[in-house]
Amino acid sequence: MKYDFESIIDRKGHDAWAIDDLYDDPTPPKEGWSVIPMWVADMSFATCPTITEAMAERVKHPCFGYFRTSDEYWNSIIDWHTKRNGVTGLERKHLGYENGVLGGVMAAVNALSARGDSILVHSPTYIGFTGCLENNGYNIVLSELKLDENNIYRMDYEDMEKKIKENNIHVCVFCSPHNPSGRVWEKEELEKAMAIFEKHHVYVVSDEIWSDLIRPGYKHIPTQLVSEYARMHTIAQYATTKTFNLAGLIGSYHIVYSKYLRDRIDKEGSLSHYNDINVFSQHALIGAYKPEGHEWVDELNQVLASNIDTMKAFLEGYGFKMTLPQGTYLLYVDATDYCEKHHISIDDLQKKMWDYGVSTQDGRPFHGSCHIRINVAIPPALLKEACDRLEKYVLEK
């Protein structure tokens, strides 16, 4: 490969929430065991070199005062979506900035709803949606994804329509690709969902932050492309932060084709008077969306697919159940059978993993009754080390 996804980088003491927060835990792993970060959704890979090069070039100039977002920034976004997602007709006026995708989601929801309104969300559910919607005073109505005969998560269209009618819902917070299940929605699935939304005049706030992290052989379909209703009634949120591991730089953007929606969302997003891009985030995106960024992401997706296959096969050997993620770098693992067989709780299992430094994320806040969310965006050698620890010290046949 052209890019390095194998080096194990020491992130301790370098402002890494994924690592430093764990070492500050009052109950650390057993003595002698380092932490392997497989919980919060960031990656343990060095980012694309053109990003750090672009930032370093900007650092050479010693002034960092107020600035105007450059045309190169907006044109880079348009070029990325044109080449990556087959988008046509995207113009500067359709784009807007937010400090983060969740902030953008809430700006959209607040612009379209009143506190106390019911909002449709699929379950399992990204915990960021749950926290933000509840904190802003909305009633979350869950429509559960169902596993089909091929162990693939599917939307339950009848349940969605029933919930929309019963709860007088006019906004759905959508996730594409879906976190935590890893589903990459097919065009026909999006069309069916949009037909229901159009029938009941539901606006869609679509978090598409994972849209670049797609398993080879699958294709992200932007929600706004599936129909004219989708184009004019969807607020799509994107960012470089997941794709290139830039969450610490802050920065996301939306695509909104309807002028009416743009005006409302821009007003809502402006109310804090502190929702502006910083200069390094601007140059990082420009560096990310260069031709080398396309190459880097393509190689990354190959590494992620291999890591997913390795971890999935390993865990299935012990009786855990999970679907094959078509996108993201997350495994949403059902530990029910394993825990019942060995007469332990999900808390006991995760504590034992943590004792040996394998840090995963509790799946219950995502609405999984006995689930674990596992991030495999780590160097293959570190993934092997995690499996070795689990095999020798944690799991039983």
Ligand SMILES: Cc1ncc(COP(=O)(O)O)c(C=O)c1O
Contents of the next structure:
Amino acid sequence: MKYDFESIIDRKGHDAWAIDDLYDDPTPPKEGWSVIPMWVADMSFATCPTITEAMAERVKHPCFGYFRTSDEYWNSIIDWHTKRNGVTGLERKHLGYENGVLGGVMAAVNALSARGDSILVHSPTYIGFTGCLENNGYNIVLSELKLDENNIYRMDYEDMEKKIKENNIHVCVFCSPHNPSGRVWEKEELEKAMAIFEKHHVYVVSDEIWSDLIRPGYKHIPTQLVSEYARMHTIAQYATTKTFNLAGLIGSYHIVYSKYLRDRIDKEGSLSHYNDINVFSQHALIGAYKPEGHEWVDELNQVLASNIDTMKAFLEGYGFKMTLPQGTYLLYVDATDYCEKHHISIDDLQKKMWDYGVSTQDGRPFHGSCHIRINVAIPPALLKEACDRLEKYVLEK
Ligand SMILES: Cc1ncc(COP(=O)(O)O)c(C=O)c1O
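Following the display of the form predicted on its own, present the structure of the form predicted together with the named molecule.
Zooming out: every chain and molecule, the one shown earlier first.
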């Protein structure tokens, strides 16, 4: 590998929510056990060197006043989507800055709906969608993903259509790839969903923050590419933050082909007078979307796939159930059988993991009844350490 995904970096005291927050936990791990961060969705890898180089170069110039985003910034985005996602005809006018993907999702929902409206979302559900939609006064209507005979999460089209009709739904918040299931939607699946949306005039807010983190052998298809209706009725949200581990820098962007939708979302985004890019975020994106960024992500995806395979096989050996994530770096683990067999509650199981520093995320806020969400974006040696601790001190056969 050209890039370093092996080194274990000490993030303690370096502004890492994944670590620092946990040391403030009222009940820290047992004496002597360090925290292995496998919860919040960020990575414990050093980012792509061209990003830090671009930022360092900018730091050398000592003025940081008001600025306008450069052509280089917008052209870098166009280049990335053309090369990685096979997008054609993407122009500067289709792009807009957003202060984070979740904020962009909510700006889009707000631009297209009135408070109290019903919004269609798939379940299990990214915790951020649930929190923000509730906070903004929307009625969340869930359509549950169903496991097929091959243990793959699928959309339930009949259920989606029924709920759209019953609740007069005109906005769907769509997650592609899907957090937490890790599904990378196939073209036919997107087409089928879009046909239903078109039939009932549903606008789609497509959160594609995970679109670069794809297991080798799978392919991300932008929602907007599947039909003319999709192109003109979808507000798509993207970022470098998940791909390159830059969440602390803040920054994302939308792609919107319809002028009507652009006007609506730009107006909504402007209301706070707060939706403006940070100069470092701009230079980080330019550094990320260089040719080296493509190589870095390709290598990262290999490391993530290997980590997923390791963790999945390890947990399956103890009777946990899960599907193979086709994208993301998250395992959404069903602990129902394990908890029943060993007469342990999901709370106690997670507490036991935590006692030995293995910090995973409760799956219940994602609508899983007895689930754990596990982030494997850590160096392989640290993942092995987590498995060793679980094997020796936490899990039973
Ligand atoms: C699906 C999804 N959307 C949005 C976000 C948050 O993005 P941002 O930090 O840009 O708001 C996350 C973070 O995990 C996510 O998983």
